[in-house]
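Taking the form predicted on its own, here's one chain by itself in structure tokens.
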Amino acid sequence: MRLLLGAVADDFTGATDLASMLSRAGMRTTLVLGAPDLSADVPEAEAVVVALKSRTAPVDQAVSESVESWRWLSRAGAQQCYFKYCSTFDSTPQGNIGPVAEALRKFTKAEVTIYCPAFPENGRTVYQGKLFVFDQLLSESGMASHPLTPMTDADLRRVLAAQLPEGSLVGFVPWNVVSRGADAIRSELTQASIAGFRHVIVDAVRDEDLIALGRACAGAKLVTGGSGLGLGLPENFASAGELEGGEATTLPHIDGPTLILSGSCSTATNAQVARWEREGGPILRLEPLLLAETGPGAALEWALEQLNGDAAVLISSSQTPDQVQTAQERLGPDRATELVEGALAEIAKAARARGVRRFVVAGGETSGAVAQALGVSRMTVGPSIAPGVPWCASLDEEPVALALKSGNFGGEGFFADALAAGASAT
């Protein structure tokens, strides 16, 4: 099997999200969790997605890990580089989206690259260069109060320009061009490149737009976007007769109790936690301030007592923006985050040692911490629970089942949906 597409994702949930889209579109896809060992063999697959924890890492680290991951993939023959970030363009005024994309552009020798975080199926659209979450501008959504990457400007051209080297030009392909199809998009990108634009924001409000954009990017050395763009790219390889096709991936049977861990404080995840609690699901809430004093021991003991048979329990540190602000003021933003991630990762590791093999995790940073604590390095992708959230299984002798969810994804009943889907998927 020939490696065709190599992707570098800036967090673990985004990586599973993209892998799900590529698999759904017909590519045999494998996930690699964490910065790869450059001497290790690249998995046998048509698409390999490397999941980094680089979204909020220092800029230099994010750039280095991303470039080295692509170097590893390109040595194995990957033809196209895909830099995947969140559909809400999560970043800070310093990066990391712009610096990583510029470094990859230079490394791949791409004349121009596109940026399109749109994912209409999950309510993320780009119109007139502005990012919308359903009917709200990004800056008016819950992302405006994100504890790590508050997004207070919906204009992607401004957000990106602030992260690029001084003097960089950010171009734009509007929807009236995108709606005319791949040839029109390709022509506009060519003109942008001639005019000196190296970074171009592209509108997309429908799945059809992403498919057209994917076709326009056939042969491009580098593309950047959310997972939605994964709908359009595989067709380029299929049209060239490079995909093997065949049956969809099936996951191994993994039964037993399910541990649900929620570290996201997004509006969507808070609603999902509230729904689980309202419907009588077993739940224990973690308070960062209390964790700082006592550690996660009591929560771990509670979880281990509950996790018998086919039970499912939720341990959540999800909080409202006001509660997050209070904890950050008392502990500092980094310390508050480290406490929560560390506690949930420690609980997951201890539960795994006691035989638990099914985990649902909400939040990008939390998912990364938990997967690393479980020692998961490679996964295969199974069926979706919700758009952008698949069940996966680790490629180990005794595999674990994992559903890693971006904080912003899924409906209010997501946790129950995950249990139902998991019963048939694994």
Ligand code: ADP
Given for the second form:
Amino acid sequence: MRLLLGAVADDFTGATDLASMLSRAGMRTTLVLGAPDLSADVPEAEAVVVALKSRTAPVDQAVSESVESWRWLSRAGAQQCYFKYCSTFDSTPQGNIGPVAEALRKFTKAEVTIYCPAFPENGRTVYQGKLFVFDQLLSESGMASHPLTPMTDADLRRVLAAQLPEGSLVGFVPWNVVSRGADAIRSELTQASIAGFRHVIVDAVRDEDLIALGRACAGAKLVTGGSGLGLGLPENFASAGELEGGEATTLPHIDGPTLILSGSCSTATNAQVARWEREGGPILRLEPLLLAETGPGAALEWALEQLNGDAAVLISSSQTPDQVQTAQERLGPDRATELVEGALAEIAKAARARGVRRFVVAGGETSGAVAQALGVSRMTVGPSIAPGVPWCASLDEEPVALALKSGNFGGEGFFADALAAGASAT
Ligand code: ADP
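What's the form predicted together with the named molecule like, now that we've got the form predicted on its own?
Let's see the whole complex now, leading with the same chain.
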């Protein structure tokens, strides 16, 4: 099997989302969690997605981990580099989308790279260079009050330009070109490149647009986008006869209780947690202010008492933007994050040591912290629970089942959906 596509994702849930997209489109896909050991072999697969926790890391670290990950994949033969970020373009004025994309562009010697976070199935569309979450501009959606990456501007050209070296030109391919198909997009990108644009935002409002964009990117050394861009790329390899095809991957059977951990404070996750509670699901809420005083011991004890048979319990730090703001003001944003991620990671680790092997995690950063604490380094993807959220299994002798959910993904009944889908998937 030949490695064709090498992807570097800036968080863990984004990586599972993309891996699921590629796998559904017929590519044999493996996930590598965390900055890879550069002396280890790259897994045998047609697409490998490296999941970094680089979205809010210091810029230099995000750049070096991303470039090193790609170097590792390209040495193993990967032909196309895919830098995957969130469909809500989560980033800060310092980065890390712009600096990482620019470093990868230089490394891959790509003349120009596209940016398209659109994921229409989840309501994320790009029109006239502005990012929408369903019917709201990004800046008017819940993302405006995200604890780590508040997105207060929906104009992607402006957001990206602020993250790139001064004087960088950010181009734009509007929907009236995208809707005319792959050839029209390709010729617009060529024109943009001739005119000196190295970074180009591309509109997309429908899956067809992403498929056309994917086709237009056949042979491109570098592409950047949300997972939606992954809809169209596999077909380029399939039509060149490079995919092996065959049976879809199945996950190993993993039974026992399920620990659900939520560290996301997004609008969707808050609604999911509330629904779980309303329907009588066992839940323990973590308060950062209390954690600062007492640590996670009591929560851990509670979870271990409950996790018997095929029980499912939820431990959640999810709070409303006002509550998050209070915790951040009293503790400082870094300390609040550290306390919550640290507690959820510690609880996951202790549960695993007691034999729990099924985990559902809500929140991108949170998923990174939990998967790292569980020591999971490679995973295979299985069936989806909701768009962008597959069940996965670690590639270990004693595998664990993991569903890693980006904060804003999934319907209100997501946790129950995950349990139901997990019963048949793993
Ligand atoms: P999402 O996918 O919704 O962006 P993340 O897990 O990526 O979720 O980010 C949420 C961040 O907010 C995490 O770093 C988490 O530790 C932090 N956090 C969670 N709960 C609280 C809280 N109650 N107060 C302050 N910060 C919190």
